[in-house]
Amino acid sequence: MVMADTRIVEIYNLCKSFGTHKVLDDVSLNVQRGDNLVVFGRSGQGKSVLLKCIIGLMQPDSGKILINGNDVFSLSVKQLNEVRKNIGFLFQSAALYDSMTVRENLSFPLKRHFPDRTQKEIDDKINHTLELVSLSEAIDKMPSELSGGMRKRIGLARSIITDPELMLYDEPTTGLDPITTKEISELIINLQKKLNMTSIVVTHDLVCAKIIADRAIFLREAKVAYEGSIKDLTDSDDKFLKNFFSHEIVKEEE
């Protein structure tokens, strides 16, 4: 029996409809410390709600989630903010502020969270994240002059600054091309083992989901159809399955 404080999240029998359209119906799964869970669907089956129901920034029509044994929506602002500390979410669109540099970006998130922290500790914490992410030399450019792949690793590092717990990662690799996927990939397992972090990681990238996943659920008309491995899942003989990785092997050879 798994004992309940090695789960990092709990997810009860959680519900979200738009109107009439059901986008997660009675959806329960637990992750564990130190586990990768790949999330699988296709568009519009729930997987960016789920995150958003998971870090708070979306109301679900019923169910529970906890957190470190906080139950999210039963929390005062001021209590959510402080689990908040301790979870990164990196968007699809790495979201920067267009009008800061890479260092006012990544400021920004230590100056909210840890409001007694000097210019030096800052100044410190930025330096060493950007050379986790390798891009100690874009400190003071604009998110215009990087590329796809320099925003996404800054939009990673500004995510990891606060040395979250648990990260969540909205379509990570959406729009990179194969090697710079490939390399964001491995990049966010590195980081993850070397911070010893809990990743959720929305995806339909299969090269991104090899890297990163130690085991994979798959959403399918509003509930948790498949869970496993991803080679449970590749190799299965489910005929859903087997169309939906089909396209995505494609992908992955082109």
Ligand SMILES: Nc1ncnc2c1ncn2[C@@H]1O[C@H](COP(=O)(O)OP(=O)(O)O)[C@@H](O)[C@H]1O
Contents of the next structure:
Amino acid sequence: MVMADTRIVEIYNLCKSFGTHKVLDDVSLNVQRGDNLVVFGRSGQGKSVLLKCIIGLMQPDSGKILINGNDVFSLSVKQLNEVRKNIGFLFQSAALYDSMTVRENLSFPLKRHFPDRTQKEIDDKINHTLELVSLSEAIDKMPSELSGGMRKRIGLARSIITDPELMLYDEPTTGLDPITTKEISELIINLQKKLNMTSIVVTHDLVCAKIIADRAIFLREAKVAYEGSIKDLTDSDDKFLKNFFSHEIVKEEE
Ligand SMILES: Nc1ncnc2c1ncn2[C@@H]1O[C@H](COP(=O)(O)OP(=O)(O)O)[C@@H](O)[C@H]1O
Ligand SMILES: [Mg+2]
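Now that you have shown the form predicted on its own, what about the form predicted together with the named molecule?
Whole complex next, starting from this chain.
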């Protein structure tokens, strides 16, 4: 693996259609190590499809994705699993297992990815990760005993517990109230710094984006229509962007 290269994700000319519906059309993108990239776009614009392609859950029709220089779609299953080990994801629907305690939910990915770890190593890692999300006291609780924000934090703990280098977030704050949104966004950025992660964050939420992002792209009509800092995008005179963000700002002030 070439580590000198600072690009962790390279996407070239990605195309994906469902039937005649083109969802991604020649999308290219680079993410540098340590970057926090936000992906904006109205719903149905291929944001989740893009994340699924990056993690190899969905196969594009054409194009190339390199993770740390490894071409995701030319790897063997075993090699792909190695690459995936290095990627954490928090999907919107990333529900915890309801019938398992927090401890069991967290030990699950550890046991799968690191079958050789001892129980003591697993317990230590769970305790440490719960401290990172400030929820040590929840270890023996069931998900149903936790608030929405707490469940999100446990979901976050579960996705970082394997020490991924790259984190993918799909609408991490959707459905949360404004205060919890701010808390979760701040937690994401703090963890990201503490653990030296790189992240790609799909969001509708300008509050979340402003807290997290260095750089943003905007998917529209299957293309990367805009690219820049959040400020570049929100200050733009472009009619479409103005309209998109004015709706977001109304939401922010509610
Ligand atoms: N597995 C699938 N089969 C068929 N169509 C799909 C599938 N996944 C996504 N799509 C379609 O692709 C488009 C983009 O979806 P998605 O990436 O989920 O949008 P969003 O930007 O809201 O995350 C949508 O029109 C959706 O209906
Ligand atoms: Mg989506």
